[in-house]
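Next up is one chain by itself, shown in structure tokens, the form predicted alone.
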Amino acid sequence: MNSKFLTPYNPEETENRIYKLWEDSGFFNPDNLPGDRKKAFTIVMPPPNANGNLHSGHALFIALEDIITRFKRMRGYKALWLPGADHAGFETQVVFEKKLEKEGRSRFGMDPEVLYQEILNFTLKNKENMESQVRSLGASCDWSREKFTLDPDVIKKTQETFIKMFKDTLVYRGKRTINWCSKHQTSLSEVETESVEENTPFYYFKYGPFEIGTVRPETKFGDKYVVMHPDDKRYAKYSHGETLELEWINGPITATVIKDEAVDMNFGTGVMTITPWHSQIDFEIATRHNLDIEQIIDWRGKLLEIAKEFGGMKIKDAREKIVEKLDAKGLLIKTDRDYKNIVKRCYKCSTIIEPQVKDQWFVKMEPLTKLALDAVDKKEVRFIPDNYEKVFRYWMENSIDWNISRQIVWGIQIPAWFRGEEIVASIEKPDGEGWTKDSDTFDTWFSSGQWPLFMTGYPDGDDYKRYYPTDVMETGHDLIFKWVPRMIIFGLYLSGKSPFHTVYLHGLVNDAQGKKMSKSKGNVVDPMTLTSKYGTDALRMTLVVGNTPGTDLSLREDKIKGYKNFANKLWNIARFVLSQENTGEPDKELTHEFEALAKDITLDMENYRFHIAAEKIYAYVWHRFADEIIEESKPARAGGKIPERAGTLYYLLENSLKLLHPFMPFITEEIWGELSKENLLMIETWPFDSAQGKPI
């Protein structure tokens, strides 16, 4: 027996070592797997942001998608963990503007092209360090496929999407109202903005022989148009285009009755004003009736000149001094202090988000969202777990159509050429003179909504006649109404087929008080520093063990320790049996024994529950053959041998580490050594065949 094992377990020597002999084997790239393995599995990891470390959550993805391709793998399957790395455009952009705030620089008066560059060397140094720690986890994907979203063919594919959307006339550009950013000068998809709760002043005003309400005094300079349902018979004496005189903020004013069906009856009076530009529902208003429309708040978040005194002012210096002078001419009814609002705000900065109306390009969702709905509806695409499925098609039933300009440096620019009223899809400048090339980048979602089609080799590569479509795509709970809907839109569309058959979601990774992690509440736990700590092993058991798929998992530390002392008892296990002499055949009541566990945790396996597979796999080494079958062993021994027993105890061992193995590939790789076999662990064959229905 090795003299290592007079030593407690040190992932810290092992580690790095055993990922480099796994590395130099070859055998993370299906093609060098030994036999005659037939059939393909395939796995696409979701891309980290190559813009900083890895947090909690992607130690969790790691380890499932990793325990999934081992456990393919060990079951004969070429498997083919596919992994990447996001360039994350708008987020990216975030992290490098606060990196020269702190520098005391700004991206506004920077170069184009020397921001770009700036960000891509800072995004490179990231990657490259991103990739380090996907490495340190674990996971056994084929590093000579990896990817990154900003791989000349991937932007060359991306664009020649949109041209292709452009022809099918799926995707176009309009003056339309957006989500914007005043903080980060960007238009968001409605994925992109939080709408939160809060308590807002509602205020009830005097406008002309009407009483209106609104949150937003602010917008109400430009304010002609009052509306109302068709069917109101509160109002059935006005007609639709007359016009009443009447005293507003900044003096008299003519004010033009409208009616549309769009108004709430039983909302407040059922009067409103409109202010098209800053107002989804007031634009389609007055899209509707050909009406006027006029910007008045800059895209700083300031008031414009429309505003007379208070132009130049911020929203919320302006608001109440507006109130204060409709007070003081008589206008302001009343005020509610406690209104529940839905307020919009930027997802990474909380900004508020002001509606504001631009050209930017939007993809017509009605026609892909079926796509969709109808792979769904043809069992072409399940969820785990099965409720999600509900929540997919509420998103695909009720979408709006997709803004997918972004009006930042760091992204996949958009292919398209401007010449006054003429507009040209193309990467290449159209022949003639006068054209105008988009500034604007893609939504990161466009690009990364392709990934499993990119990763392949779509259209002609060998790996997409090969490879595609996908087997699994495991990712967070979060991400079913933001990517999941988009990968399988785009392989529908552009394969016709679902670029996977499973979708398997997890939940998020909470602090140990079961608290969302932030780095503003101090509380963001570092998997990188607990594997230190602690082993990766430990951690991959912490994150999977009665992690249900779908729910939020509460990490603690002390779980982890717990774990790295399963490690320390398996690592003694392996001691106690590696010092007998392999000699006499297995116990048939006990192999037989673990041949039922072998079949019931393949099975799990074979269904998603990791969860409860793992559970079953630590039980059984810590509570039957440790604590009972090898303490039961002990006083049988002969001259400190146990010839009687010896065989079954390596039978035990050997297999026991074979279904461990996707779970804690460290130290079953490090123990496996040790039993002097030819194959590396991670090629070994898995203890049971399903389809069979029999060990192996």
Contents of the next structure:
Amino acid sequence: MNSKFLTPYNPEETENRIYKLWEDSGFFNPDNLPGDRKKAFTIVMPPPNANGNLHSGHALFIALEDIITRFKRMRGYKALWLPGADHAGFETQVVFEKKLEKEGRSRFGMDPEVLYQEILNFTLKNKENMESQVRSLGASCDWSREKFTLDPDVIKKTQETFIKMFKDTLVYRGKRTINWCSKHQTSLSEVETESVEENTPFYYFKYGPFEIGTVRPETKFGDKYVVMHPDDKRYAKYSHGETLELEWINGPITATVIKDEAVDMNFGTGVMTITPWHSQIDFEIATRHNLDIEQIIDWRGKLLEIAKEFGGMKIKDAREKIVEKLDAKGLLIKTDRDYKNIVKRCYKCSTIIEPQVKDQWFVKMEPLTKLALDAVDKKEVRFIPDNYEKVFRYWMENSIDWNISRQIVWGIQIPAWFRGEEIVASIEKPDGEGWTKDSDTFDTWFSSGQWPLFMTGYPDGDDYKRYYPTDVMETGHDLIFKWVPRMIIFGLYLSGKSPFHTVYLHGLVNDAQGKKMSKSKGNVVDPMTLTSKYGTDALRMTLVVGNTPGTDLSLREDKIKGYKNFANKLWNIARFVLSQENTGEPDKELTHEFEALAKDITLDMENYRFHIAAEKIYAYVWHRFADEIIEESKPARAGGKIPERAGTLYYLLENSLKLLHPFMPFITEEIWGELSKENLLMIETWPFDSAQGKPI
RNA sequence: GCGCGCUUAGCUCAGUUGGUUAGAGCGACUGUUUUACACACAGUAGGCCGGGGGUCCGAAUCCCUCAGCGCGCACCA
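In place of the form predicted alone, output the structure of the form predicted in complex with the RNA.
After this comes the whole thing, all chains and molecules, with the earlier chain placed first.
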């Protein structure tokens, strides 16, 4: 017996060595796996952002996806887990801008190409760091197939999809209301904003004969339309199109009465003025009635010339002063300070989103969401846990056209050209003179949405034929809107097939108190610290046992400690068994008992109940195998059965290692190596074959 | 406002399709230096399964309702 068994299990010493053994074996690549493997099983890894360290959420998904992959590999599938790295467009640009800020620099004014190159260098460096962390978590993914979301073929294919969609009239250029972040100087999609309820003063002003209410007096300079519901009896004497002279912020103006059903008669006074450039609903009303649309606030969030003396002021500073002026003019009627409204903010910097009207590219969602809903109806895609199907449907049924243009350099360029009113979608410059290239880049989710296709070499790669559609998409439930729907849509649109049949959604990893981890709260736990302290196997068990899909997890250090102890328990079981000579046939009763367990666990695994499977094998190994079977076998005990039991103990150890391997790959492989086996444990045969309904 | 989820032992959580005395880990308590392991072992205590109502032979599990907590979505100016 190896002398290393005389000391407690040492994960740090073991893990790198074992990982290298696996990687050098080539078996992460299913094409190298032994035996006649007919069926493929494929998982696409959600590519971690290459802009920093892995967090606990990454550790969780790597554990889960590795468990699935290792299980399927042992079950005889061509198991393929496709790793990637995400350039993470806007997110990385935000991280990089913070870095620039610290260095006293700013992206504004920088040459776009220089800026791009700098972010690229930054990202590639972080990519290596990220990859080494994924390895240290034991991921048995096929690195030979790794992709980066800015690989040349990914860029090209993304642009080709855009061109195809342009031809199919599924993308269009439109002047519409968009979410504008005045700090980051870019538009954002709905999922990149967050709405928070806030207490904002609600002002009532005298507007000619009317009383209007608003939370945004600073937008009111250009307001020359007063809108009410056509059925509102209070205002029946005013007719649509009628004009009125009235005194407003900067002097007398002419206002026009507009009747529109969008107005809620029961809210406020039932009358409002509109600012079409800076409000979605106002823009819609203005469009319906063909009204003037004028910009009041500039792209930096400051008031324009139209505000006269307030021009150049920031919204925050201007608001109160404008109210003061209106009050001085006797136009302020009252202020409701208890009013609560919803304020949209940039999800990265919390800057209040300023709705602006801008020419942008949009994806027409309705025909595409229909494809996705059909696929769900036909059960071509299912969700675990299944209540997410409802959430998914809700989003699909209510999604509005998707703004895919971003005014940042860090991303894939939109292949579009403009000349006057002409618009051409093309990677190359169109023939003729006077073309201007679109300077915008794609929303990251536009390319990430095609990730399962790109990872398998769509449209004509070998892997596309062999491994697409993939099987499971395992990701966080926070991506149910951002990512999952886009992948299903693009998969159906481009390949005619859903990119996967199962969506497994894991919960968030929170701190020990169940609070969300965040840098500002200072409660972030670095998974790398935990693995070096307790071992990767212990961390993986902690993240998996008792953690039901879709439910958030409180990461507690005492739990990890418990599984570190378990690793050591297993270590000592091995030590004990290895100290015996392997003689005698396995005991019939005990092997049957084990087979029943293996069957049970196999069913749990196949039905994605990893939280139960892990707990069962844990309980068996410790409390049945060690506490009872081994104890009873000891010669010192009355009726101790060594050495007749030795064969049984070897049988149970070997097969327990197999069942445990997906969960605790390092220590099981390490012990396996001491059993003088020909193969690596990672390619051993799983000890139960559910297809044949019997142990093998 | 709409939707989803949660509420089970001191703490963190399991409990697959309703079926015998409700489970785990940690913690607490009492013992044990028994040569695989003190990162251990043997054992003990602790729960009207959030409240109320219903269906059923039978409910932690299904239905209704109330309360508290968490999360998501939301163009009422």
